[in-house]
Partner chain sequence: MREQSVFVRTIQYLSLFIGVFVVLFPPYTVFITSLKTKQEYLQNRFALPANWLHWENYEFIFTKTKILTTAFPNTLYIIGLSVAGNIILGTMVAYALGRFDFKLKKVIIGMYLLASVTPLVTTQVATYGLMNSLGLINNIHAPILLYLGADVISIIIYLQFIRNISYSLDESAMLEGASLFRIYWNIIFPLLMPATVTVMILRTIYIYNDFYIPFLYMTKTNLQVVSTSIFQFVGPNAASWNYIAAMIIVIFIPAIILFLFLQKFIYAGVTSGSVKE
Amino acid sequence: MNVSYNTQRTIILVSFLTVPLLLLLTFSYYPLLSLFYYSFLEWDGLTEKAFVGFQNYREIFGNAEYFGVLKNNAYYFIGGLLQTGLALYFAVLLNSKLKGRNGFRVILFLPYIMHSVAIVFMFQALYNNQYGTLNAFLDLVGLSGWKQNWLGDPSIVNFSLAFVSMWKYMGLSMVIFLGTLQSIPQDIYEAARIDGASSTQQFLHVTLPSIRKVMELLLLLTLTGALEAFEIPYIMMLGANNTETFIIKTVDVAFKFQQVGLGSALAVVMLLIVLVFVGLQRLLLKGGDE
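Taking just this one chain, and keeping to the form predicted together with the partner chain, what is its structure?
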């Protein structure tokens, strides 16, 4: 081998990075820049584009219809908070010496690996007003008074949908918490016990500080996940019955109503909101490290 390492280095850098960078630029950055450009256009996606400046943005900020749907995203955020709390509870429980904990972990995690579209239809069968198994179950156990029109009642449907998301992702959050809990050295707990700390004190002073980072990360994912909620309400309801989320609005405006300019502006707004939260989280995380 008589090619010098310097030459080899150049060959490697060029040949290893060209294709990935081309892909990154084509499928991440080109669409991103186009999105900004389209957001200043009035365009149906097919015929002539007309430059309209900030008109699309004025439309979004001036018309309550657009930001109004964010209240539907709020259900997924609240569901996500509950999910994170439950996940932490179960993780702490399954991290203790408990009989059958592996079995519990398998079952509680199971929904995460189940197919998401199939899950939505499974819950449709569960919630169905006439044939649904949930109402039939409530009858069976003598709780007929709790029966609801789970998908038909506009004041309930968003809870029903957010629950599907909780059901699917609780186990994932739990396994992530468990992974972190298991990495806390046992001798710290030993020392705390010798100092007479109760299990509540151990949780507050040993467990919580150790999982702070993961907790922050999961809360950020809850927030961005809620902002980006799309699949469950779209597949189950096609956005009908007051279940439209911000992304459903964006997709409908762009693809169904063919207002690509306005749809792009909505996408840009969503992107900026997400980036602000990610940025804030990064700042907080940095602050915590010092």
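Positions refer to the first chain, counted from 1. We call the rigid core whatever largest set of C-alpha positions still superposes within 1.5 Å between the two forms. What you see is a predicted model, and the numbers here were worked out from it, not measured in a lab. What changes on going to the form predicted alone:
Next up, the form predicted alone, please; the one we just looked at was the form predicted together with the partner chain.
Shown below: the chain alone.
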């Protein structure tokens, strides 16, 4: 059988694309469509489903409690901004000819590859009000007045949790910055030095413009990560003591209270919130795209 070149090319392309497309449709788009479908149902996950239209959405937008928990997500966003700034600082520092820089890179990246459960156990021991390492250290250095109930005081518990998240992910941001810094041609810095540019001027006029796209990416990840904060506050506090985030609220509604339809509607609302914030961020940063 004679098959033309274009037909052979089409068969090969379809053969290679079929499996990944099927996987994508099965594990990404089908669950997404199911989520939208469930959001219009009253369903406990086991018994008969009942179509209720937009009732779940009316309940969400009519009850301020659902959106009130978003204030806890703000702690993770602020922590994420600090984390990005620290990551850039360490990346610039460790991109220089600092002695032992490879060891410092490993130390700073290590928290990212640690399992979240192990990190939670470690920080529970650190923050413990009675035998915690942090309060013991403050006693040791004569700062007993700074001792706090780090996980029991509602006014500081979210700061404590946001710090754990910042500590875990700072190494990843640093490695991304470091890879970008190492891709900047050194002759640009050489030309700047010949023109008499100081280290600060080189950072402001060479380094920052060169890593702008990566900074935008990390800000995007910071924003979405803050809105989707879940594992560390949930494992450590189970949402208690005013630490509930929007995702924890969604999971509790869907699985603890067996309101799968309402939980699905909350997940759809979260998806829309993320899309709106990402769109706003892209709009605000659009000015630099030339």
